[in-house]
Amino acid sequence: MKELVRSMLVGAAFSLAAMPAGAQEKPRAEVMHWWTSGGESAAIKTFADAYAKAGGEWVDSATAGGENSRAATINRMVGGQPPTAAQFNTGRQFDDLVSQGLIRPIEDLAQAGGWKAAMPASLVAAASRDGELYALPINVHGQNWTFYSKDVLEKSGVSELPSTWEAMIPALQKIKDAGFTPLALGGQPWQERALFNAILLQQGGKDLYMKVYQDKDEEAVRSEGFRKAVETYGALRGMVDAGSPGRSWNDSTSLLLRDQAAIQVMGDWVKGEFTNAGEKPGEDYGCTIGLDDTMLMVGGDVFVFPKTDEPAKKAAQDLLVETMISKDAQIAFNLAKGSMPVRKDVDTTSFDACAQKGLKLLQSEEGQAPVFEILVSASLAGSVDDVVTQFWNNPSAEPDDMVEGFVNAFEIEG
C-alpha cells in the first residue's frame, strides 16, 4: 500500500512536468536559503540541478545570514506571501510557525516514501511535532569539528594536533609566537557560543552537556567541570587576530586556506569551502571531531513547506521533498556541502576521510550528542548566546560572570 500511495504522490507530481506547457505550467519552486559562501553556492545548485532535471522549476532566494534568511522567510509567511520552501535548523526554530497553522506536515510522504526510517530518530524527532514531520531534515552537519593547516602547525614547530584544550593551549601559544594566527574566529555570537560548545562537550563529556542543556541543571552549571570549559573558552581570547569581531565564518576559514591562521572550531560545512578551493583532507588540511575523534555534535538543516490549498504549489512541494531526499541528490548535495546524508541507506564510499570519521560516530548513539539548537528554545538560545558573547568581548570577565549568566539565564526560561 505504501508503495500505491508513494507511486501516486510522485506520479501526479512528475505527471505535470510531463504535461504539454499548453495544458499545466511546469511546478516552480521558490527556496528560500541562506547559503550564500562559494561552498554552499556549489551545495545548493546540486539541489536545483536535480529538480531542473525531474521537470521543475527552481527559483533560488539567497539571503545572506541565517537570522536575516529565517526572518525574511517568516515576514513573508505571515504577511501572506509564503515561498514554496524555506530552510531552517534542526530544532525549534519553526515552533511558531507550526502552532499559527503556518506549515504543512509532510507526513502523508514520508510514510508513501519510507525515508523516514533511512533517518536519525534524534533528527527525525527534532523535525516532528506531535508524531507529524513537519520539517524535511536534508543532512547531518557536525557541529564540533577542529579544522587545521598542516602547513601552519608543521611552520610552528607543532607536530602534531593536541588531543586535549589542556594541551591545546600551549600550542597555539607556541604558533602564536611562531607569527601565525592560533584560531580562527569569527566575532559573532552564535560562532562564539558554537565554540563554547565544543570546548563543553570535549572537557566536559555528554554527560554534563546534556545537564546543562537538555536538565537546565543549575548544580551542573555550578560544577567544576563546567567551569574549567569556561576557563578555557576565555584562554582563548588572546589567540585571535585583530580582524574576528564581526567577521563571517567563511572568512575565517580563508584564513586557513591561505595558510595564515592554524585552526578553526567550526561545522563541517567548512569542509564545503575547502572542496570548492580544490583543498584535500590529509592532504591539504587536517580534522578531527572535537579533539580526539570520540563524540559528534550532531545537528543539519531542514526545509519547511508552508501551507497551500493550491494544487499547483503543493505539487511543487511534492516534488521538492522527492527530489531532496532522492538518494542521488543527497550524494551530490551532502559532497559539496561536506556534510552527511540524512539518509543511512545511501552510498557513502565517495565520501573524503574527514566525512568517514562522522559516518562512523553516526552508527551509535554512544558517539553523538544533540546540538544545542534541538535541545534549547529559541528564547533560551538568545539568551545563552548573549551570556556568552558577553563573556568573550570582555577580558575582564571573570567565569563566575558567565556561570552566573547561564544560571540566570535557565531561570528566567524556567
Second form
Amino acid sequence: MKELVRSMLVGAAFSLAAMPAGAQEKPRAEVMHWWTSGGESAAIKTFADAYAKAGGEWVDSATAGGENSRAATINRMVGGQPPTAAQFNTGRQFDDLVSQGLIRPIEDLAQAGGWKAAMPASLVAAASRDGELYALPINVHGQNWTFYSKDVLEKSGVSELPSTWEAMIPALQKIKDAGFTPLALGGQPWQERALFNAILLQQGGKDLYMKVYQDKDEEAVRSEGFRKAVETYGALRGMVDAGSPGRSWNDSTSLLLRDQAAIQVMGDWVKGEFTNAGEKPGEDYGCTIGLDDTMLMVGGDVFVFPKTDEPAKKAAQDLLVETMISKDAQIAFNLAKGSMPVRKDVDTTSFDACAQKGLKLLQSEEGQAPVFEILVSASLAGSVDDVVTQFWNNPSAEPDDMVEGFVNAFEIEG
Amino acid sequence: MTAPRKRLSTATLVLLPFWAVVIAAYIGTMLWTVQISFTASKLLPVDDYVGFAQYERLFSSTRWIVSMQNAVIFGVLFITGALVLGFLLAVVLDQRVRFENTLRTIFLYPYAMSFIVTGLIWQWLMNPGLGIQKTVRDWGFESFSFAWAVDRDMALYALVLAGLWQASGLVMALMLAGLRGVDEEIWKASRIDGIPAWRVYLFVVVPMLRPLIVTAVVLLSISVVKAFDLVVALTNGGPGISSDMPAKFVMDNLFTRQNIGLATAAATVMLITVAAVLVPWIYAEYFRKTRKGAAA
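The form predicted in complex with its partner chain is what I want next, because the block you gave corresponds to the form predicted alone; please supply it.
Expanding to the full complex; the earlier chain stays at the top.
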C-alpha cells in the first residue's frame, strides 16, 4: 500500500513537473511570405517581434518574388506539409485552395476579436467566401501611386507634376531631353500591367475600369476610353531606360533615390524603400494617387491559415491572428511597410503626408476601386499580363493589337 | 533444369522494386499528366473532362507558339554551336599544346556550374548598366553596344551564348577523349599520303567519333527541352515574351497561373514532340546498328 501511494505521489510529482513545461511550450509559427526587400523585411520584423513578445516563436520562411513564394506555399499545402500561415495578395489567388477545403476559416476569430467591422468592406469581401472570412487582411496598399523625385523635376524645368496623363507625356519628354530617365519601370509583366491599370483607372475612370475587369465587357474594351489609355501607355514605351527589362521594382525605385529617374508608378510599398533610405515624403520625394488624388486602387496583403487538426498548430495560428491584427502591431507594421492599417479604428497621426492622402480616400467607398487581382482569376490575370507585356515590349505594336488581345483573353478565360 | 529458372525468378524478384519505381514514378506520372490535360483542372487536379479544350486553348496562345519557335531556334543553334565549338577546342588541345591540363580545366569549368549561375553571370555581363557595355564605354568607346539580354530581338541569342559558354566544355571533353583514342597509325598513314590535317579530321576522324557525337547530341538535346533555369535567371522570358521557352510556359501555368490543365497539355505536347523527333533517330543510331552487327 505504502509502495503504491509512494509511486502515485512520485507520478503526480512528475506530472506536476511536466505540466508547466507543457504550458511553456511556445506556440511555433512558420510564416511564408515574400517580403525580402529592405523596407519589406523591416516591416515583417515588426510582426515577428510582436509575436515573440506575445510569447510565440516566429519561424521566418521568406521567398523572393510573390509568384515563387505562392507557388511554394501551394506546393506545400497540396503536399500535406502546410506552413502555419502564408501570405497572399488580396483577391482570388487562393480561391481553389478554399474550395478544396485546405484553408481554415477564421470567422470565429473575427467575431471574437470584433475587428472585422473596422475593415474596408471591399477588402473583407475579397477575403471572404460565402460570408465567412478565410484570410486575414493585414494592410491596405494603394496600387496607383505615382512617386516622383523633386530634384529631377526641378533640374528638368518641370515645376509641378501634371495632374493628367495628357499633360504628363510632354512633361516626361522634357525630362528625357534634360538627360534623365523619365519613367522608372521594372520591365516585369506584373509591373508593366500595374502601370497600364493605373493609367486605365485614371484616364478611363472607375466605370470603365470596372466594366473591363469586373464585367469583362467586350464593348468597354473596344470603347474610345480604353483605346485612349492604350495609346497613352504606348507613348510611355520610349520613356524608360535601357536597363528596364526584367528589373525588380525596388531596383527601379533606387533610380529615384539616386535622382536618375523622375517618376515611378507603383504601389505604396515603394515608400518603404524611401523610408529605408532616409528620404522624407514631401521634402525629397513627392507622391500622388493616380495623378490627382481622387481615386485609390485598393489592394493589400492577406495571410491565410492552412487547415490543421493539431491543437498546437491551431493555437499558434490563433496567436498569430491576434498579434497581427492588434492595434499596436498594425501601426508598427504599416509604418515600416508604407501601407495603411487595415483597421479604421487605429490612431493614424503617426503616418506621413502620403499615407494621409490615402487614408482620406479610404473613408469613402466612392474614392476606391479594387485592384485587378480582386476582380479577375489568376489564369485571366496571367493572360492579361501576356497581352500587356507583348504590347509594351514591341515598339511597333499598335493599340489595336492590345485591344484584340484583351478581347481574346476574355473570350478564352472568361 | 530447375536451377536457372530459380535464379531467374530471384533476379526478377530483386528487380521488382526497381520496376515498381520506374512504372510508378516515370510511366505512371506521365500517364497522369496526360490524363489531367483532358480535364478542366485549375489549381488542383479535378475529374471534369473537357476533351481537347485545353489543347485548343494552348494553340490559340501566342505565347505558346512563340516559345515553341524559340525552343527550335535555341535548340538548333545551341546544339550545332556546342558541337562545333567543342570539337574545335578539342582539336586545338589535341595538338599537345602547353598547359593542356590547365586549359582543359578552364574550358570544362563552366559545366560544373548550374544553369542558374550561368544565367546570372551572363545577365550581369549583358546588363547595359554594369556589364561589358558599360566597361567598354568607360574605356572611351561611347557607341559600343552589347545589351542582348534586354533587347527583344537578341534576347534569345543571349540565351544561346550563355548556353554555349556552359556546354561547349563538356563536348570538348567528350571529343578530346575520342581524339585520344584515334589510332596513331591512321595519322602516320595520312602523313605518308600527304593528306592535309584538316581533311583527315573532317573525313576520317569525325566519322570515327560518331558514337561520341551521338552522346553529345542526346545530352545537349535534353538541356534544350528542359531549358528553364537558364531562361529564368538570364531573361525570365523577356523582354515581353521574346525569349520564352516551353518549359517556362509549363511552370508558369502549373504554379503561378493556377492552370494545371493547360500546363499538362503543354507538357504533353512537349513530350510528343520530343518523342517524335528523338525516338526514330535514337532507334536508327543504336538499334539498327546492333541488328546489323548481329546479322553479320
